[in-house]
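Only one chain is shown below, in structure tokens, and it's the form predicted on its own.
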Amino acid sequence: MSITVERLLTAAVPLIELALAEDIGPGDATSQSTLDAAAPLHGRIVAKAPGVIAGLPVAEAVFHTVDPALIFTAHVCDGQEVVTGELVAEVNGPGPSLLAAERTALNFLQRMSGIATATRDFVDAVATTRAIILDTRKTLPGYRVLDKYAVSMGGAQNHRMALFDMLMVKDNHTDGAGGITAAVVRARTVHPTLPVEVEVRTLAELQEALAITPPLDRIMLDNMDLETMRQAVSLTAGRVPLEASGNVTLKTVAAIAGTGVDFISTGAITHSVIALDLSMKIAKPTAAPTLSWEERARRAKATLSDRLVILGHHYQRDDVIQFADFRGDSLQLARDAVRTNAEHIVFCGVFFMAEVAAILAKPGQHVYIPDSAAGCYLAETAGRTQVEQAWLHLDAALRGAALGGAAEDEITPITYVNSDAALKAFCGKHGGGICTSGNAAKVLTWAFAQRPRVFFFPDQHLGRNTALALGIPAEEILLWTPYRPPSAEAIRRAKVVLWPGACNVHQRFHPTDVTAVRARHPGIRVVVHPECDRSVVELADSAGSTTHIIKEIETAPAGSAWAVGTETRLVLRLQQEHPEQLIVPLAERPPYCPGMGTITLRNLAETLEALAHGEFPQQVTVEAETARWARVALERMLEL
């Protein structure tokens, strides 16, 4: 069960009281002697490093415990990633109270944000696999609920909370009870309703655990090497979920996930936390106000007038997207821009989107991105060299087939628009094309009319969901594995070959999220993005692009209830725009897109000001030959 804010605060209250008593004692001697009791101050909590925020309700509770007159205003949400220099929260009120609460509030917020940040790193490391990251009981004593709440804000799931809510039969229990089966029988007799997990150390113990009836709820593979884990996955064949544990680090977790296990538990995200660097800067409220970034952006945009067009993807921050002349999906935004006569196209999205705009731009149009570090995890899961190596392997396998074919004759390469320009050019050169999440079925239908097979990259889930919807049997869909390429025979049997890429936002939705939200809101409709795993799409009422999701809700009658499985910023915006409907995030662990959050109001304002002054910052260009072939692939799609 998820940790609600109410449960979090219930656990935090005694810790806050203890921490304040420890830090303040009889009083803050310095603040009380240097400041007037009623002197108001303004505090700004700022991120000094990038990371994931967690613990804002606890920090607010600290300030209110010290003095109810302190007003706490959060500028981000728990689970949201921040960039260096970003304003996290503001606090206004009596100066002595504000300063007395500062350190305690930051201590909670920094530790919890550090856990969330470390967790996100682990979650992203396995995003292209089926594995789910779990925490452990290796938490700071007394801080169990706070630590596990922070883990969930980082995108992982909580293992058991304590010794009483799950039967966890480990080596000491089996050794003491005389074996795995005996230990499980005794445990189930005493606690017949609790879920049961058993730790195994060898394949022999795994076989014993698999023979237990009724089946166990989960089996933990303890400290097994990678090859033994692969054998365990094969032996289990999906009968019982498998959890890997032991020696799990950020360096090893991807390889462990690659064995096919369902869960990976790690204590590192809580027992070895490095606090996220946050600070609070103090100023007097009466200080002369400076021109805000919002006003600076507004003035620069007005100066540029119709020489400028700003594009904003649906997943952008609200304070950024308010300046967008067009908002939408990536390709549609690029097409909107080239229909204008604007000289300057500023793309508020991620880098591959700006590349598409640069490829389609008319002569005299120039494309800029406010922060060139705004990348797409999914796009980065496939590179030109990797794909070319796979293409050569496919070619060799098909040349050996009885029909005497080769890749150029047999396979149409299709890249999702969420890819870099080099991959789009690859498809252009090899007779392939590009698709979006909205037209993938149409593009794949076209591809099959050209050649009997499709090589689809980089998103395995969009490719699989689309192929299945077109009636292609699952056994004719092959997942490419770069580290262990499939056999020539498997390639020849396949009608669709999928690259193993995935979106680190949509990969975080699981079937349990669908069942949980339906339990909380009976009758609710679930709509998800097709970048979600097949298991989630099959349980949803509808799946489609962000444009599809928005239209579903816009055309629904008042009083409708929706659980939306896509990026959190869009879901929250839909809540605001459609108060007549119940709209909730599909998962209680909020999946924000870090790449989309990279562009801030500040760097947008600075970009617009530079353009107004005749400078050309962060201009996006694509090498001529790459652009030519990428445009060929784009035009093939646009002609459909």
Ligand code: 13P
Given for the second form:
Amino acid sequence: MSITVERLLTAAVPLIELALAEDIGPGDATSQSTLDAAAPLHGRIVAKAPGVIAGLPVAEAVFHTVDPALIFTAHVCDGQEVVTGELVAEVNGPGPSLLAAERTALNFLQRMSGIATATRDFVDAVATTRAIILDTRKTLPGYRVLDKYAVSMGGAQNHRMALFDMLMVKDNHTDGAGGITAAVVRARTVHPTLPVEVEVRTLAELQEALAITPPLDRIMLDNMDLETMRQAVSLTAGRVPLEASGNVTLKTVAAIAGTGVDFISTGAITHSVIALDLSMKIAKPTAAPTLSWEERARRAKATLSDRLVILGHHYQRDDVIQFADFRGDSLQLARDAVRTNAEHIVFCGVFFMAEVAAILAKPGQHVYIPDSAAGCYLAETAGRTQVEQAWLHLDAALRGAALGGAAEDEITPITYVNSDAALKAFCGKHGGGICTSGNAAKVLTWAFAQRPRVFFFPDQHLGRNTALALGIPAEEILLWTPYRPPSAEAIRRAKVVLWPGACNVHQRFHPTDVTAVRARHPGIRVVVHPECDRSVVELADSAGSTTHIIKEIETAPAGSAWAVGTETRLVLRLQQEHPEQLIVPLAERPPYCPGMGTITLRNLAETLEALAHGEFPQQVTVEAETARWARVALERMLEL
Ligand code: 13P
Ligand code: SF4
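With the form predicted on its own in hand, show me what the form predicted in complex with the named molecule looks like.
All chains and molecules follow, beginning with the one already shown.
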């Protein structure tokens, strides 16, 4: 059960009072003496570093506690990533109150956002695996609820709240009670309804814990090395969920997740908090009103007129997408890129999408991205060298088989469009193709008409969901493991080999989100993107690309209710555009795509202004040979 805002505020109120008494005491001497009590001021809370925001309701409560006349307006939500310079919130009201509350409000917001940011790093580090990050009780004394709320905003799950809501039999209890089984029996006798977790130090202790009936709710592998953890996972064979714990750092967490454990708990996210750098500045009244970024973008766009086309993906911010001449999903935007004759194509999306436009651009057309750091986590899970090594391995395995050929004859490489241009070129060269989430089934069907097998990268979930939907049995779908490649025999048995990549945004949806939203809204229909894990897709009513999701909602009768499992900016826009329907994000803590959020109104306006001045900002180019082969694969896709 996640921590609600009501619960957060109940826990925060005494802490706010304590903090204000500490900081303001009898009064803010400077503000009271230098400022006119009645003169209103306008404060802007801005991010000075990228991170994940958490604690906005607490910051608002601080301002209101100091002076109910202060009006707090949040510009982002808790759980949302911000970029450097992004406006997080504004506060308006009496100047002395605003400045008296500032430090305390920022202290809460910065600390909580620091926890959420560190948590998100851990969550992202394991996003290609099934492991779930958990917190611990290593929180600031008195701040347990606030710290754990911030953890959940970072995308991790909360472990037990305290000593009273779960039985956790640790080494000291085991030693004191005379063994694991004895300790569990005694604990269960006194607290029969509480869930039980047992900490084990060795495989022998694990065997003992596994033999307990009814089965334990979870077993914690304490401080085991990676090999022992792997053995523990195989010994347990899914009978009881396993949690890895002890010395988990950002450097080690991915390898721990790779052992196959279900949960990884880490104290690092709360015990050594680095506050997110946020500041509040008072907006100065200016003599001459300056143009807003919106107006500047509008003027530059008008100057460029039909020499310019702006393409925008549905996951873009509202203030950016309003400038798009073409708005679409990745397939639609690739088609639009081919159609336009404009000299300048400004791509508001992630880098690989702009690369696709650059590859398809006609001579004389140039593609720009407002921020070249707008990356796609999923695309970065497959590097060219790693994929080429896998291909050689597949080649050796298939050549060795009495199948009459090598990889080239036996297996078609298909890359999801969310990939580096070099991988698209690889597919072009090796007779393969490219798909988007909107045409994956069509492209896989085409691929099977070429050769009996498919090597699909980088998104394992899209690959698996599409293959299963085409009727390929699960036993014939093989997950590639770069560090321990599957045996030649396993490769020969497979019809689909999946790269183990995943999207860190869609990976944050869990089956429990589906059950929870159905409980909150009986009868609601659940529609998800196929980048979600199979377990989520199976519980949903429908799965499909961004366009599929939009169409489902657009064509549904008024009064329908939808829970949507995809990027949150799109879900919130659908909510606004379809007031006749009930539309809610699938998860209570809905994920935003950080790469998409990197494009802002400001960097879009700056790009357009630079173009209008004859400069060429952030141009996206692809090396000629790579572009040639990538185009071969892209054109194959667009012809289907
Ligand atoms: P679409 O193909 O649905 O636009 O998806 C692209 C993407 O990045 C989804 O996360
Ligand atoms: Fe990439 Fe996921 Fe963002 Fe889509 S949502 S662009 S797959 S990181």
